[in-house]
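Just the one chain here, laid out as structure tokens, in the form predicted alone.
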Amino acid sequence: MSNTEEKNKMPSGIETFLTNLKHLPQSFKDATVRHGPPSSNRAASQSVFSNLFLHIHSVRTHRYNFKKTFTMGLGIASAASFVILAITGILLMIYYKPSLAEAYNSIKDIHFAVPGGRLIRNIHRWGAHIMVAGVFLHMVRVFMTGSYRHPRQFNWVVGMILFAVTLGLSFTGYLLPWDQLAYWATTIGAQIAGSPVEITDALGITHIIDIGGLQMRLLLGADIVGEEALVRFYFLHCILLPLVLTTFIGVHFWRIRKDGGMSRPSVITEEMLEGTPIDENAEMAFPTKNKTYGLMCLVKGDSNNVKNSVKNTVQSWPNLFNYEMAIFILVLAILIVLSYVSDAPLKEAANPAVPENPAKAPWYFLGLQELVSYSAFMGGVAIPGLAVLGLMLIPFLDKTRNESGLWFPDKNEKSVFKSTVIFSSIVILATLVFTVNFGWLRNWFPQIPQLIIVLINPGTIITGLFVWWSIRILKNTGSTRLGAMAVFTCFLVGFVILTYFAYQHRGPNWDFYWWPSLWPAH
């Protein structure tokens, strides 16, 4: 065949245009996504190395990590309320405008305004309650099932960082729409700042050093709630805290992988399994007395992984993904009910001449405003700065080898617990029902030392009792795990009543009401 037929039979510039043309869709499918539907365990495994969002799992995960009554999905139901919080954030900056003239205008032109605005505030809104809910009861079942426990002791230390964050997230978020509700709660949250000012006039050194004078200026950039405050709580929540937020999130993702997944008992029984998926080709594709391994380096030992047996484990894609999915869309439908019945709160515009009575905070603040009331710097700063710490270092103090993975496994953390429940109750209910009929020191001897106020208060007195409780459970039990469930508990249940009791009972100039009907008129 001579030249010139092989280039007749050749196809033209065009024609292969438009071939390429015409496999464009797949071609770029092909470079973009290198993996398919899992047809066996090796390609499952393939598509986790070779995709960015896959790659955060491990190839395999325990069945036991499925058992919803383990987990309860609170983890990724925390992670998804933040994704749901970042877009629809993204969407309401658009349209928000972070100045004092501004704000207000622009939080009611995306409320009644823009098409759909009303629906995104309120997943916003809603969103944001969720995930202080989710993380909060994440750390309560982490703590109560053991699964800070070596290797995860520094997890536990980025869990608690994330939660301060969480709460952080929505402390500066709830000032920007500019309204009476946001801008008095805002304002207690500086008092608080402010509060070691209680100390250093009671010691006659504020005009040498004025922590609280100094924390208030750097929260809100002058001595006032006004406009520098607008757009530092606007560039905190919007850049600086969801950067912080996230890259902890990708440790903490990180460090449940290198720490050998989630924690589990050591010994598990095929009821314990029942409802999580099965892997039926596992010990045939991974046989784990013949495991063969890549030869990267020669060093010294096995690596973590060598000795565990891929039994009751299956793949992570698509079985973990799959989960994973389902939570978030179940998170996402709870999020657009509750935005359907419920619109988030708009009040008049920031009137810095009429204070809101009462000003309340969240309700996840409710429980520190309530110690605030008898003292502003122990029941702000102090109180809640030893509860984090004493938290935070639990992993190591507690450094029992129990069995990780089960709620309560032993009879006597379940009896510390109850007991636990039941003096802390007492204590704190006694507390406030002998505040709301008696008043406290104030009221008795109007002339006493604002120090003797601060060091001694309804909130310093609950939390002496705790500390002597928790340290009586550890001497009588020997168990630093029994005296870390005291601690934890007492927390736990300090949290709990008085929330309830600030949010249901505290009404104008915070004085007791049975019912918020009580309330006077005004």
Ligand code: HEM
Given for the second form:
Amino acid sequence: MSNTEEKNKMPSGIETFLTNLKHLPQSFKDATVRHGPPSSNRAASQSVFSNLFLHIHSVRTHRYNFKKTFTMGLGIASAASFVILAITGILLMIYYKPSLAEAYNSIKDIHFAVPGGRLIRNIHRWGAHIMVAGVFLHMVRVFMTGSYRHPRQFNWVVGMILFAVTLGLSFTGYLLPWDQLAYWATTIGAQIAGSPVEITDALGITHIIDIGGLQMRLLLGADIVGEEALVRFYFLHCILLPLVLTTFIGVHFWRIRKDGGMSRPSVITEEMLEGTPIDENAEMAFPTKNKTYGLMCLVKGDSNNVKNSVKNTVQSWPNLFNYEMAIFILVLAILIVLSYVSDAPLKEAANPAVPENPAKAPWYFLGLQELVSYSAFMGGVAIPGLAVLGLMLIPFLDKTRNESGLWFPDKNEKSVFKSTVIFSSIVILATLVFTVNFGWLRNWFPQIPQLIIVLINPGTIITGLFVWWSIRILKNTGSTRLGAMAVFTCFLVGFVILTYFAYQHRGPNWDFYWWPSLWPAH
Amino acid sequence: MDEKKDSRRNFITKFAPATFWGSLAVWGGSLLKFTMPTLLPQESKKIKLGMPSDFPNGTTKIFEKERVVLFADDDGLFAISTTCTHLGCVVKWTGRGFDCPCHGSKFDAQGEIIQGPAPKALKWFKIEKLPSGQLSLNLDKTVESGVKEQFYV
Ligand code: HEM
Ligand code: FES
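Having seen the form predicted alone, please provide the structure of the form predicted in complex with protoporphyrin IX containing FE.
Next comes the full complex, this chain leading.
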């Protein structure tokens, strides 16, 4: 009766199920995409802020950020190479075995037997080079464009951490193949960590506090580079450091947004924006022309977001994402080409009895290796420590509020840059020529106490002259920015020349040679 | 609000986080301790050499794996480490002295520094006579540079 009639009208469970099943593709799409295709500005904005991975971007991006000569895409390129390294690294982990008996052979297998293994390994190796170079150049551009200034001081410090962790990843990865190159570079690196004994020995207090030995044992898990060291390096390289790097990259990107997006000059003319995408309707993107308040008004201090107008902005989707994808593809293409052209090196298996001669570190550590060849502690710990500390403190010691986001906004910056390049090149070249030709204190006074050599050696003399020069610039110009420009340029030139010199002109026994082809056969 | 209550609240609001961070620091410290190796892997650090008569005057014997060179001269036997005191590379015996391939340190035939960044002379190891009359090189014990042992009577 009526009861059964009603029952007939109600769809049975099975029917509902079948209808849902029929609509499954559509409802799955609705749940995943959540909004229409990003054809309208509104939908495009929604795509950005409702997606975890995209929402780290602003919905709209200032046109100035697309100016190719501003950032040169170097930050994105660093991030892209890290993503590529992570992917290839995970693949390598499938075959790599972190033990003394197997490490070398497993790399050999990857290189010669595993299908595609050589390509993956080459991309990983080249990726490391490109990432270090990318991060370094990115730092140069941030400094040169004055983008570390208020309110970005903190992000500059985060950047320095990223720089250090990037180098740490390279250093720990270098050991894993367990070939001659790996073994001896790591032996030297670990001994550098242990080099504070040079100081504690000279003071005669090593038996009370042995900082060097402590650091070295922490790194190696032993007194020698062996199985324990390999396991520790594997763990650092594959787990700890990538996690730390990923976390800090997250903080870095978050800070970019919280600091009001990328730095840019206060006055931007139409000429400066040539070649960047345009949105004719930018002014209408938000109901109010100029946001004069934000949630930030509840917070103490000034907020950059409030000052930003939507003028000269474009939709991040697709403009910014296209830009990022273009850089990613470019980096990938470069890596693949390099990987076909040149193989990652693999020397003979590690032999603790016979060092590779010369035992050279990867290029970005060669400048350090040159300094270390004067004094282990000064070159390996004190001078690089001073450099990192000095760089890190730049935004706190130079608080000028000049224009950010421009390369060389005034003549003074350019002239200090030029004169510093000339001064520092002369200082370094003169010191190198002198040292190569005449040797150093020990050659003339064999009995000289070690402490004097630690304090007075080519490395400390170069550093001292750099400091003197920067203070002079600071005094003469009365500008902390120009002082910082001098410090940074000295660092840059020092890095470049020392790296080149050690790469090209140091041969067996760390002797000077004009070309590697002149090395004696051994 | 009376002042006593206020200061008590102040105390609690400061104390609670301090407890948290304090315990975290202690815990973190103990975790750090975990990473410090106490059991250092050790190979046997003694090399059996043979009878004193096996090493006539003028002998030079290189132990590549153990990183030591044994010499015999008029004054007796002595053993010099080939681990560079700079950054741990292996120095090479040239017949007149030791050269380090890594950063160019050079040492004379007694292991004293002639040139380069090495902070100290090469180590000398102790040579011991076992009850059997055999000689043994003890890599755990160093002696002053220049200490040569006479074993033949
Ligand atoms: C793993 C390493 C790093 C990655 C992936 C990374 C990524 C990025 C990206 C994508 C940007 C956006 C703009 C651009 O492309 O320039 C940026 C901006 C920035 N980076 Fe980095 N970075 C890294 C290391 C560093 C280092 C070493 C420093 C300096 C010590 C630094 C300081 C900054 C600062 C201050 C900004 C804001 C610049 C501005 O607003 O103009 N970063 N970073
Ligand atoms: S390790 Fe011998 S000179 Fe550096």
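Positions refer to the first chain, counted from 1. For clarity, every value in this text was computed on a predicted model and none was experimentally measured. Note that the rigid core is defined as the largest set of C-alphas that superpose within 1.5 Å between two forms.
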Exercise for review: State yes or no: after fitting on the rigid core, is the Cα displacement of residue 480 between the two forms at least 2 Å?
Suggested key: no
